[in-house]
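Next comes just one chain, in structure tokens: the form predicted alone.
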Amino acid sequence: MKIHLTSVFVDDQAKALRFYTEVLGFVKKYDVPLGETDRWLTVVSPEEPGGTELLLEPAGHPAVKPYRDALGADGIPLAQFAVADVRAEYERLSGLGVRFTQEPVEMGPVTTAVFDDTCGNLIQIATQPE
């Protein structure tokens, strides 16, 4: 068993995708338009095209914006993105003019940052031990 996809909600469709394929630089893979304004849109790495996919999920359903409220309150992030350099990447979309909410912290073999995806979401980035 695998985990082949998983989702952030996001308040736009259209703004989620240009940051997360613009600023993080992961790339389109399917974009199918559901209904009226909605579409199945998701995003997997260059690296993976046929790995894990992530799915920008409109967050219309009631439940999401408490949800993701007491998250935020808490900065507790959504999800977490595996980087090869924390602190590299920390630079690069900081000079991208992404927000931060955690510069990066070393936790044991662990080092992680945490920034808001400008769509609703805290994402934390970390560097996995070998």
Contents of the next structure:
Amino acid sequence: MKIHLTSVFVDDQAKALRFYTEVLGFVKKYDVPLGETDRWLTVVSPEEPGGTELLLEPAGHPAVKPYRDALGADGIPLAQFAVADVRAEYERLSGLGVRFTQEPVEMGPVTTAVFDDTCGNLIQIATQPE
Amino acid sequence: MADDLFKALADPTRRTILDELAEQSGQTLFEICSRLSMKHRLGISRQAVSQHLAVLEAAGLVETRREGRYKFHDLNTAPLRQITERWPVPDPSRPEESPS
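Requested next: the structure of the form predicted in complex with its partner chain (the form predicted alone having been shown above).
Next comes the full complex, and the chain you just saw is listed first.
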């Protein structure tokens, strides 16, 4: 078994697609209309076009808001992405106006930081030691 | 107030939390939990950390603020002054008065 797809809920799929592609640098993989407004919308890393897809899933279900509000208040990220250098990525994203709730810090062997994806989620980036 | 302060300081985990907030003020609960587990190998639950933070907050050593959807914890060392007011610390810059 392997992880082929994982998802984050997003407030607005069009806005999420812009953030995840133009700011974070992912590329769109599937964009299939579903129902009136929703889309099956996935992005992948340009470094791994055949790798795990991230589904940007509409956050309309009533359970989503209380769930995300509670996690947000405590600063708990919904997903973790690997980057080559957390500090460099922190500088790059901060320069693009991305807001971090946790600046880069060494947590034992890994360095991590947490930012707001502007779509209702906190995302952690991490650099693993070689 | 003073009793709360001494109770808060009496616990080693709470002192570690204060150390981490001294290094970086303004942390979310998630970051505090991460630091305790990853840096200090303290395997304690998020609920337990929350309870420790509540004790520190009651003593005035930790203050919380909300920014948008997020809640941050800040260190406030002002209550510690009560300790040196109660048991004054000699000023090291002044030469010791010798009982001649």
